[in-house]
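First, one chain by itself in structure tokens, the form predicted on its own.
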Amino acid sequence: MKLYYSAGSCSTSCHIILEESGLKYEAIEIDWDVATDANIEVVSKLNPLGTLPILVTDSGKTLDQNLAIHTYVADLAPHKNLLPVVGSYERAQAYNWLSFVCSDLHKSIGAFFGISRISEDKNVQAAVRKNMVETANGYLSYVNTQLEGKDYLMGKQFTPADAYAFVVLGWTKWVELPITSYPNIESYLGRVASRPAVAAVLKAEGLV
């Protein structure tokens, strides 16, 4: 398998789950700031939207959405217990968390990166940011509460939702969104970062 990713982006979560799976794969970094990067043209051919991540399976088929890649990889490595058994409530609960990170958490924190594109007016940017901070803190408070007494979102079991949440929650330091009032999140980030597979990906992507 091949994973096309951009360091530190949501695609890093797919890199993490591939490393956790123990499956054989090749990770190919795309640097959007280097116009001469030949792989940028490859990405545009594999995904007309030109977005990452992109997973090319061993059979040459592609997936380009985080949720699909996470569940596909987890199911290829059932011995790693990355997802609960099919048909169980716990399986649906894991999907529930993964969907929450994809649809709610990602959007609320990721939106900060686009503030400057909304308007060149600093007053407008400040007003927009204030609204975004309120929204994001609502989600952060929810996650912090849900992590009470747990190692991971599902309790003791690390799932793809944790790989994704770890990356998105980590963006808070890039967008200057303090999380000091969320101790459960802070300890959670440290716990996930200490996992060997996660540490290996962070090093490989130059994030530590």
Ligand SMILES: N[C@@H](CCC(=O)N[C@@H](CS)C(=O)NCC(=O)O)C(=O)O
Second form
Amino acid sequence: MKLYYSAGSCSTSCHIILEESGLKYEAIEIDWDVATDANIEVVSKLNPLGTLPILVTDSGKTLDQNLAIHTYVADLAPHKNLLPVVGSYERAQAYNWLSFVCSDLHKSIGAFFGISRISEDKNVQAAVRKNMVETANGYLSYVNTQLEGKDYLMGKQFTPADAYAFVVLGWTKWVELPITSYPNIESYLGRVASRPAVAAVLKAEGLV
Ligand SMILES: N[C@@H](CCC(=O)N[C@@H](CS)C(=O)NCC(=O)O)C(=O)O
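Same protein, different condition: the form predicted on its own was shown, now please give the form predicted together with the named molecule.
Following is the full complex, with the preceding chain placed first.
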């Protein structure tokens, strides 16, 4: 399998789950900071949406959505228990978390990166940011409460939602969104970062 990723973006979470799975894979970096025509061509050939992650399976088929890549990889390594058994309530709960991270958390915190594209007017940007901060804090407060007394979002089991939440919550420092009033999130980020597979990916992507 091949994973196309850009360092520190949501695709890092797929990199983490591949590493956690113990499966053989190749990680190929696309550096958007030096987005060359060649980079853009590679990505858009594989995914007309032009976004990462992109997973190319051993038979040459592609997946380009985080949720699909996470569940596909987890199911290829059932002995790693990255997802609860099919048909269980816990399996649905793991999807519930994954969907929350994908549709709510990612979109609210990721939106900060695009503020300057909304308007060049600094007053408009400030007003937009104020609104985004309120929305993001609502989600951060929810996650903080949900993590009370737990190691991971599902409790004891580390699942793809944790890999994804870890990456997205990590963006808060890049977009200057303080999380000091969310102690459960802070300790969670430390716990996830200390997993060997996560530490290996952060190193491989040059993030530590
Ligand atoms: N719907 C996709 C979204 C993926 C996504 O937003 N990728 C971002 C990185 S975090 C990206 O490639 N952005 C580049 C761009 O939009 O130009 C998913 O859930 O996987």
